[in-house]
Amino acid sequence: MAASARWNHVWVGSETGILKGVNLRRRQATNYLPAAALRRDQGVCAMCWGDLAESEILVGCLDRSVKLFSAEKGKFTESRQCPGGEGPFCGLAVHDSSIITCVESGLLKVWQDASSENVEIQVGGGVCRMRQNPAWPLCVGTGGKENALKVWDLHRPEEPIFRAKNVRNDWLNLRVPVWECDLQFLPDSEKIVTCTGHHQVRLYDPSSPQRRPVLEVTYGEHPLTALSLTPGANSVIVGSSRGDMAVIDLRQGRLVKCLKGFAGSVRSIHCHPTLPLVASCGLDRFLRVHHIEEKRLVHKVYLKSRLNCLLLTSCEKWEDEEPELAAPQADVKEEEDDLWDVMETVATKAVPKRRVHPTGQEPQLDKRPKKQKRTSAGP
């Protein structure tokens, strides 16, 4: 199991707990379950790789518990308790040795080795989203419904070190509702792109004297649920409750395409670094992996289980893999061939073929009455 835990291209996460290793290449998917049983408090809401080498990844249970996965060994390793707050994990992150979490309720805190030197902030309640800065492990973003925008550096986490001012009012002079319900940090910038739960693309530059977007763009009339930035950081990639998928200029504020074939609420998207390839996966149980540039869909994998969150691996050459001989899993399938394993078998009777004339007509039936014989009736 360690092969091919090994040489599997995207994680998906689902509400049954189970984590699930997927290679495209072959369209195999195998589940790696913790060691206990499967329960429904055990579902992943968060996940996020646990070193550099993408051979670890850090696992956050709706109870509560962080499960770390070797991807060298092909199972669990690792289990800690992260109590605190209320609500489902909302976010996971890891500096050095130490993991950070984030829950509904608001508290954010930082688990060291020694519990005594634990850091908690208390960043607002309702969070629906907290992400790591990438270029700055110690510093975190979050928001939420009726919690804006905020940036935190966790070694000085007395105060938020830039916090989102709502929009103007709107052409009534009605407050605007604030729903962040997703947020991802620029590389190389200090700039935050965030999508709403009022369909709302917004770009915050912590840089500019103003504490409002520096851009906004409204696209489709549902809550964006996640988003994900393409190679470049030119352009974002949101996600809806609807399912709709779409690419949004942060250049120029424009909807620049559409990606296509989604039946339920988009949960995760996850672009890859540096090839056009974007992974996402939902309620409707699939993991779709779409080409950015030419808007095809490349894979598509049926997973059984309504997915919550997805990471793709940075590997390039995918081809180039060495292939291995593994047995076809049984628990995954494409959607074609789940419709027809399901369907039942009718027997039907054989129907024989109508004769045809020579000539091409079918035959007419003679509908004259037949002429009786006369028998002769003696003297």
The other form holds:
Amino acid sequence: MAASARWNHVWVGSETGILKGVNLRRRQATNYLPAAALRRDQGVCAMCWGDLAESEILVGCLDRSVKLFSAEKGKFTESRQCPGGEGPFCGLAVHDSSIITCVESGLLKVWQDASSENVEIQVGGGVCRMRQNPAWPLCVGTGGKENALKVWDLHRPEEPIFRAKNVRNDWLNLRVPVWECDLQFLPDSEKIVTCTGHHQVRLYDPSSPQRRPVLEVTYGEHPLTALSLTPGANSVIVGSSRGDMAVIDLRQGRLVKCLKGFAGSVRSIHCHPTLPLVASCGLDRFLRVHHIEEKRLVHKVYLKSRLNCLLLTSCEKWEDEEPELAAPQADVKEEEDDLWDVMETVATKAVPKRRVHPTGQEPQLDKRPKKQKRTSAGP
Amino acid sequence: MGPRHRRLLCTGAVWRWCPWRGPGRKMAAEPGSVANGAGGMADSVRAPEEALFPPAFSVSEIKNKQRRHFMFLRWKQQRRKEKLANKKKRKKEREALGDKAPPKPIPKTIENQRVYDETTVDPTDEEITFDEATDEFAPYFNRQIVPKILITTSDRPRGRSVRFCEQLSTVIPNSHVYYRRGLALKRIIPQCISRDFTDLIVINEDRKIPNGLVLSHLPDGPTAHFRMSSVRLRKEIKRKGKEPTEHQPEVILNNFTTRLGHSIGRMFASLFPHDPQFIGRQVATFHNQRDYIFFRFHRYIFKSEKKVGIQELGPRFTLKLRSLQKGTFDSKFGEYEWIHKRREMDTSRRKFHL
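May I ask for the structure of the form predicted together with the partner chain now, the form predicted on its own having been displayed?
The complete assembly is shown below, putting the previous chain first.
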């Protein structure tokens, strides 16, 4: 059980409060329940990785509890209550052992282990999504209905470091409504891409003096509910409430292609960091994995409940990894080492790093912390 | 047409038989009689090819139209003859075998060849049972609420739609017909909720013909949008019974097997109150066949222990699901749980969604 939970490719959180691990190679889905019985008030509304090795998952539930799921042990290990504010979680992030949560009413909180020094930020009501900057974990972005994009530095919670300005009035000189549904930070730059409920995809650049979006694209006629950056970060995949998913180029602002096969609203999209794969789930109770280049539907899994959010592992040996190899090794640490071995041999960026080291063959245990640092710095 | 030309005809990869010129074998033999070494060589090479490609004759390749027509008729006649003879033979065989005859094969229909749908509900599945037990219809099925339905139409209904609404309200107990008065649905819904309505039915009409039905469960969805066709009012039904009584009817839901079908079935079930009054002997049927939902309203009578008679009371109509939306009616910002995309979904005739 423990080993099989580790080798799941996709983790999906459902409306009925179940965390589902899907192994695409074996084509099987496993349910992991937080409690003994199913409860609808424990519906998953936010998920994020608990650590960089992707062995732990933080699950935010509708009843304001945040649970820690250990993929190694295959069960929920910790649970804590995060009260305050109103509405469900709209974002969850982790930074050094502290948890960052954001609820719909606009209360963003950093939960440290010592509960006295919690940072609280009021980001404004109607928040739809809060996301962390992967390159700089202390930086989060928020956006929502009538709540324009704001970027916060958690060390200086008084003022946002970037506050977006609404676009100019339209041709009838009427105010354009604001409704940021999802956002993501572009790696290697300060840019932020958002999608709105008024079917626009916008690109903001905090480094430029302009606070208005530098690029705006419209797609379809229905609200865009989720987005994810493709591996090259040149384009973004957006999903709509009608079940349309499209790849939009961020350099030219052009629709590149559409990914088909959906029956209902898309709730969450997640791209693989290196492979051209994208996983998506939504109200039609299916998990779908598309090949981005070929537009092909690679996997389609029926998961029985309405699905709210998902996480896709970044492990690169996607199809051919053998779970049985890891099974005999009882020690968890060794297993982790194995994972790092696997990652090193495949990662393209690891090659220049290796050249820097005078000795090519270093003991693996020495290397581990260094690599963690590298991954935390972001690609 | 000389022999040289005929040889050209025969050299094609697919060997053709020209019926109006007699059998092809003769033609193949002809070039051999011509004193030509090369021709003879070609014949010897071609000989095994004849065995590989038996004369495949297709009527459609005949270029003369009259001839083609004539040949087609003859071919059709011949086929019919063969068919009848075959049938007769089989019948004779069956009679000869008597009781020992093998059971008749089941005819192939697109329903029994249906493409397997992985969302087909397994009643023993714990997760789906829980999901259904706690969905938006759970208060009705737990007998916490009594259905109260508002029926209205699109703006300015004309004759048939108005009468259809009235007849629908006689079918569904505790339903109220209101004139739309040009109100927006998004403004009607909060008023309905405050007045404890549990469902809202909106009949859409196009040029006096009812063609759409929006069924919205209140207070928090879901909303289904159907295309409606073949509406027959009571007056237009032959051999109909007398006016229906005010008794609460029984409800029959047929063939709602998939997860989506279950949601739709539960939606229809929650329109009618629990505990039907069997004394009224009335039954409303929602029969799903090939994703079309047929509605019929009948009165039955048990004539004897074996025989039962039914009498249609009307109205009757057919529904086809177009979309199922989470939440109440919101065509602009609502989230769809299922939407029928014809280009993507209707790829196989044997694929059904309900």
